[in-house]
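Given next, in structure tokens, is a single chain: the form predicted alone.
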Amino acid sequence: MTTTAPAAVSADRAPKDRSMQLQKDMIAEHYRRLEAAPETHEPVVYTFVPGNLTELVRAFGALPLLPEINALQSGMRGMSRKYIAEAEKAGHSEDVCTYVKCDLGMLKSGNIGPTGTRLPKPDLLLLSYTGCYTFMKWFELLREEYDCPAVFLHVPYQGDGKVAPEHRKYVVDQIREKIIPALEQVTGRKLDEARLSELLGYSRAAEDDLVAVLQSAKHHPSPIDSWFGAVYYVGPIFSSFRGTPEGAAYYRALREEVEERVARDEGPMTPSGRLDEQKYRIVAEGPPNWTSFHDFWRMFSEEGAVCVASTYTKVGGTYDFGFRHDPSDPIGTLADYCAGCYTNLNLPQRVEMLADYVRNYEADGFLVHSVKSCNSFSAGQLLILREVEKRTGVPGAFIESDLVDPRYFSAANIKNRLESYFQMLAARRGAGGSLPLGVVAGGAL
């Protein structure tokens, strides 16, 4: 989701927000209603992250569902290993994104989801394609499994870095021609545009609050991580909810909670408790890694080290740079949504949104964080640390791992390298800033 949120997070080691706790609870629901949907006779229709068509989907009232989501939560749950293993048994490469291998694995494993209740068979399979080659081959495998019937949405890169009038109407005149048949198809439905406006107004609002939640870091001190505790924030809007009043009332309980915060000076809670002093402010780029995360999570909280502004948390959506769905427009605003997701975005277009973080969020630094089994993530890192050094002299860092192949996470050798990085801002602090570049980013990191 591409790399993707998680929608639910239930890793219990870390402290709660009351926030993280609501979202938890609505995604077991949403799970229970999936595993009921062969009773109920619910369509169910799979789709992925970037580009998804959740409004639409809802509005012929039927349920997402999210692969990527699964493979993820599998992931924190600690049952990724035994999927990637009976998927690379079943002959996938070492080298297949690990989305897909876990996901291919609890397909075989039972089909029994990361809450513990059995997924249902899709009606439909939904692509949108923005960027990620690899969601394709996915669902020609999903395809071939479930025997079921499949329709793709093809979302022109932004090569350029603009979405072209041509371009948007080739994305619209596909969502009528293509997409909406195919839903009324599985589901016996006709499209209701009304239906469809009135849930793009709850999208909207969520969005507001989402910025006004991640705009909050600007604060001093930043009353959220927007890296590891956005993974929290952003999984209904990225995910089942947007486009339904739960989503929107979760959105605005989740402001009042962080403004709340803002008014005492407080911090977010970490796997190390509330982060209220904070030593350095960093920009996040890439995907966390999933099979270790509150560890993860902990080596930054432990050293007063929080995350400010992240890439990942716009991988289902541009918000905070002005998109907001448009009610007046339904399927207009649909291919707007799809052609400005993150993983559609060149690397010019990724690197000054980088640049402004670092300079508007007043980072201290910026940490690229680079994935084995994503290319659509992955590929011009290092360009781009590079390049963003260059346009906010603000030192860079650079650490691997994986999304949920818990093979390629080396903890030991991951916070020896955060750790000399930390070392690093508080020397370059002390030398009022004055020391080289590649002194403060180079070498072991």
The other form holds:
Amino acid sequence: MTTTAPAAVSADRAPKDRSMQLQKDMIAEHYRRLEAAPETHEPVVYTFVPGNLTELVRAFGALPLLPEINALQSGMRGMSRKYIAEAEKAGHSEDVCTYVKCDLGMLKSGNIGPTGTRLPKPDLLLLSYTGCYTFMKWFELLREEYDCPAVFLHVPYQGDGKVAPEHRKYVVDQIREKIIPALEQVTGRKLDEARLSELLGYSRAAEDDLVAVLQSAKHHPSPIDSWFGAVYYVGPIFSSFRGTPEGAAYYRALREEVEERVARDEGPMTPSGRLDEQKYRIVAEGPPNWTSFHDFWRMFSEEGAVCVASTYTKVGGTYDFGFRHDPSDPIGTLADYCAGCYTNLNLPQRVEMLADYVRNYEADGFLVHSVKSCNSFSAGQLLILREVEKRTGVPGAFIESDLVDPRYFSAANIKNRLESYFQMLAARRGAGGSLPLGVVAGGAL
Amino acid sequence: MSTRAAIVERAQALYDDLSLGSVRAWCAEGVGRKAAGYLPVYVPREVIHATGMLPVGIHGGGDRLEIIRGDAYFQSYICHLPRSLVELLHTGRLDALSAMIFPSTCDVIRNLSGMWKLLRPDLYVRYCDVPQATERSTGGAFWRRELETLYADLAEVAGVAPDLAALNRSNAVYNEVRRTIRALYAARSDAPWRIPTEELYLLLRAGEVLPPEDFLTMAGDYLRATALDTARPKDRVRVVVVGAFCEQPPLGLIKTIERAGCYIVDDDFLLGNRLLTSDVPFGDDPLTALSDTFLHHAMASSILYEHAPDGKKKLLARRVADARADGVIFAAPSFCDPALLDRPMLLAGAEAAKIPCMAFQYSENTGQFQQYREQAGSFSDSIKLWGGHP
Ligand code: SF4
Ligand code: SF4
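Can you switch from the form predicted alone and show the form predicted in complex with its partner chain instead?
Okay, now the whole complex, with that chain kicking things off.
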């Protein structure tokens, strides 16, 4: 599960901010290097977004490549249906995560990446097992396809809502004893900790700016859409550009842009144009849908709804709750980062996070978008809905679809559901907030 | 009634009793007695047992529970087990438990641990993350420490002081339990016509709720009784059933597979009771002994990362050879990530080794078995006629 700004799609369909060009150039350059890697011999490391060790990979001069991003971009480019069918034909169950099937289907269909170029084979599969069981199987499956080493980092789940010191030590020890030697082996370089610290400094700067961007949504009107729009914003930091000067420059530019919008009391660009008149401020739980991303977004923007906070934009790090990479403790900070990603949090923590968002961002409502693919997100979401309602007094809505399997995105149903929800929020506002909760969620637990 | 029939009848009664009457009775028999529940697949029962609490395996409501509230907690694309667990919780059937342990089987059980914390804040609830790193310095140190925390916490719930001797005793009891289960599996594999899987399964389910000492007596009596059985082999093929390690198939499905012409000679049912394939040694540090045994002697399964690149490919061929089986039935719960994500890798390995395979999905409350009967019947016939390659 993760996100990045889709290179090909963003340019012509999504809002055109200045920062977007920077991002587009960064992504194009990254995929160019990836395509050339077999000739340039730049080592390529496949890894996942939550708990990724990008700075470490980059410190070895290797290029990260993230299969989740391939999958979501295939979804946005309209390729996922075909890829999923390909994987199901090869024996993969209809019932499992469609990211995996989309990625495997893409691999079987020639491994053409989001910018239309062929993706290189990995020199190393770096499995950071953080917050999602499926990751483990996904890389076991990829290992069957590639003749390359695989190395495994186990990040314990925050079952008790905290990172115990021994859990941190476990991760640190694995990074030192297994991950670094594996990277040394495939890159033929020794780790330069000073270089790693330097890269972590770029991460930290970018994280400060990203948090300023995300928290700008507390302003009325919100200058950003913190779910659909923020998918673009978190792209670089969640994927290959954390710990890079380009990444840091992107976030500085983005922050300046957003601060200008705040000063002018402007809303974000959306598929329905600039959204200055914001009728509903919504908090979102769960990932968006990628196959109908813009249509889905439009269902909000046409109703004057803006997302002011989302949990999905925390799958690659919960920076707005204070975490920053610490260059003075380069390995320890990587362990802290891995443990803190959203899907590695337990359910009470998730409920608290959502309730905080609803209160601190003065939301009118919150929406749970449940995706069929993802047990890591989906299992327990109906209880989350109930608990957040209970704690905040704000009514929630529940809709279902999928990430990249278009068979599960029922536009008419979702639109109806959202329209009734927004009407209910309007009626509730008219009634001074006295309508009962759970009207749209349907049924009491 | 014969000893064997009496054992099976008792095991069936325990299986049918979703209110854990035997657990309540056990708790009531002594002052301060408590019980701790655990979900599939692997939880170190020794650690619960060493606190004096009764370890109780909670395996859902099967096809014996009407789901009224449980469905309101889970979307249609999540497996059935958590619904019946929530139903059991809401109907008070799990009230005998003072603690609940959720192992790292999958994200559903993982998230369920948080749901339990929200739904039963009064209860000791722990997510038990088994190590996926197999080195002693990393995975071993982590797991040793997890076991220590779990033990200290449970000892507090039980109201006892941590006690090394008790841990050693519990390690020894569960060594004996696993040896007995292995003996039962070996006896079934040698003469599956004498030990139908439905009986073996019921016996193992009894082992999930009875004190291990009682289970040992029961299982020993059963083994002795079956040794006297004079039944003759039937014309059935020998199959290994895999994929059913968490949400359990209804008993009717197990019976159906066997009656359709397949002797089950190895399986994944209730896998946690025998996940460790070697004894935990006695010593000064029983938690390290337990931890080391897990690191080096845990069965390959879908809940653990397969470190060997060809591990998945070879797994079924090895199990089939060990069980002298003719084929594999991959039976997975619907929407079960661990089983279904593993399926293509495992079946590809089996098929490469020319092992006949068939696959189906079930849910714990499946009530119609006709489709399974037909599938298992044709599978059996095809193996008999053509060695599984029609
Ligand atoms: S199950 Fe969820 S978090 Fe895991 S890979 Fe699939 S979409 Fe991502
Ligand atoms: S049946 Fe499968 S998905 Fe469901 S709880 Fe068990 S392991 Fe998880």
